[in-house]
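Just the one chain here, laid out as structure tokens, in the form predicted on its own.
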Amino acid sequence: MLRVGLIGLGGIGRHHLMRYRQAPEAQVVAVADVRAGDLRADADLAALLEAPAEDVRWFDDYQDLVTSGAVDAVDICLPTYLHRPAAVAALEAGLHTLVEKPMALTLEDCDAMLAAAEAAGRVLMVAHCIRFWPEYQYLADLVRSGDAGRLLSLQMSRQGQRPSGASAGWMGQASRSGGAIYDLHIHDIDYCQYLLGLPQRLYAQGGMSLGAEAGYDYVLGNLDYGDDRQVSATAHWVSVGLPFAARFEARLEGAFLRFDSSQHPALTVYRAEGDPEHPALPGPDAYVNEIRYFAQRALDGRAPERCRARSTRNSVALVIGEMASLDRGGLVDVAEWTV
């Protein structure tokens, strides 16, 4: 059993903490949060932990946990711009170590986790749920299988409501978040490098329509992969009242893929006889497969091969790339930035 301490008890961190319960594997047995102090006194959240109450640690100062010796790994759910620092203080402490994505900000934060890591021999993974999602990785086992053809066209969207109330503090400023297009964006960009690999060139469009300060608020990306594949991400955060989706269409040589996850089902194959499909997917959902794989390969001393570090840096080198196109307003050559 993994002794899991979790760092940050926001939105995303009680999504982790909810599927913990799924995961035999591990057990989350220390928290720490700058709320710690009342966050132990709710009774809700208590209800969350699988641990006895009793058993439970909390520490107001993520410090205090890592070096406490109470826990073998952590997961982080703190706000991106302390992705580093938590992260290279657990590693260096000895601990497996599960980030939330994005890796971080810049690529002198990631390359600093990765060294870290390195030096540490524990295993880094970049928690990048898109990787783990069951429509996602069915697409992927189609085009890795070749049982439908080639992979001919890729696009892929993601839009909603910019953040507001409790959420707009660190997530609404770019200097902490990144914007739209490190929140959400990210996801699509990494799940093309995850099926094809890291493209040569990128061309991106967008802009910061609700200012520089919230960043980078709508884009729309194409990655050239120097053949005739057409694959793009777009990505909006609005200020209108749209529900939040997330949507595929993949056009492989026999066979089109339509997911969306406004509508059920989410996933629709389409071929050239019979009826439209919809697949049955088994599993549980994304957050609990991310947690289990890397509870796995933390518990054997495994690289996370399906989810790499390394591989997820580049997924932020893709990022700073489209803002340089964005910046330079042409193509981009992804060499500049990637590993």
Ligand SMILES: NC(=O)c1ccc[n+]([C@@H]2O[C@H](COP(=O)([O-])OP(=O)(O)OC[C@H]3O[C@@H](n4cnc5c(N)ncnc54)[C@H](O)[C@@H]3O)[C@@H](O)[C@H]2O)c1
Given for the second form:
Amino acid sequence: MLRVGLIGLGGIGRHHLMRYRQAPEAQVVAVADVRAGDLRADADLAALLEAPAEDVRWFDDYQDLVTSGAVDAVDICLPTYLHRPAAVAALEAGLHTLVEKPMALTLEDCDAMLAAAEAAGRVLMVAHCIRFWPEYQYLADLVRSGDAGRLLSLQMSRQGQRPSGASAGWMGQASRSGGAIYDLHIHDIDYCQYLLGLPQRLYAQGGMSLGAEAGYDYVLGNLDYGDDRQVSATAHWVSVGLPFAARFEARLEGAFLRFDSSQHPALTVYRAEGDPEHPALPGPDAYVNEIRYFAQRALDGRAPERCRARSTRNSVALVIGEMASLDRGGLVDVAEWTV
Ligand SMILES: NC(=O)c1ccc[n+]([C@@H]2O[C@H](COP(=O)([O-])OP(=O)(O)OC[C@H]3O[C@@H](n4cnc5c(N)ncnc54)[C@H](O)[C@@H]3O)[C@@H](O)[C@H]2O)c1
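Go ahead and give the structure of the form predicted in complex with the named molecule, now that the form predicted on its own is out.
To see the whole picture, the full complex is given below, headed by that same chain.
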């Protein structure tokens, strides 16, 4: 059993906490959050903890959690600008580390996290949930099997509400969240890299309609693999009443797949013969899948091949490349940032 300390119990931290109940390999036995006092008094939250309440340790300061000796691993769900300091502190304390996406805001920060994991000999994994999302995994399995021929075209998109008003906080500041290009768009850029490897070049278009402080809030990135495949991803933070949705359309030689998270069923597969299919995708959701995968790898002390930290570092590099393309106004060679 992996004893886990959850650091940051806000929006996604709460989602993670719920999923540990479906992860027999791991249990949350400690929580660190600057709001620990209030959170501890929240009965709804206490009910989500699997360990007996008297056995769960609470900390205001994550530094105290990582040196407490109470945990074998941490799950960092802090605002993005805190990923590096918290992950490096945990790794230096000898703890396996799961950290939310994006890995960090700069390549210098990502590389410091990679170096800390290497020095500690501990598992570092970035929680890119789309790599564990059943519909996206269905597409990955189909492409890798070759059963429907080559992938010719992949168009990905996602839209969410812009951070607004008093609740915008750190998320509305590009200096702390990176803006929509880091927070939203990176999901799809990372998936393209997971599925197809690094592109050779990229070209991005977009802008900062919400002002420079919020960063790039709309972006379209075209990834050039040096062959005939069309690969693109677009993302928006919108101010109109549009519910969150993630979508993709993938054309293979022998099939066409359409995914729309706002529809049920969400995935439709079209083939030359027969009616369109809605494949049954039983099993836990992506967050359970990623937490269980991390816990199994940490317990075994094996590298998380499905979501290597170096690869997720390269997803930050691709976003930085897109911003360079936006600034320069043309195609950029990704080798300038990737390793
Ligand atoms: N994978 C996904 O689908 C997904 C979804 C949402 C957010 N995220 C990522 O998760 C991270 C957190 O996002 P969120 O929306 O949950 O943020 P949030 O603001 O809702 O939660 C952050 C939590 O961290 C706590 N915190 C802030 N500073 C702290 C500090 N110094 N020490 C201890 N606790 C501190 C806050 O009190 C809060 O509870 C971001 O990197 C974001 O990009 C991922």
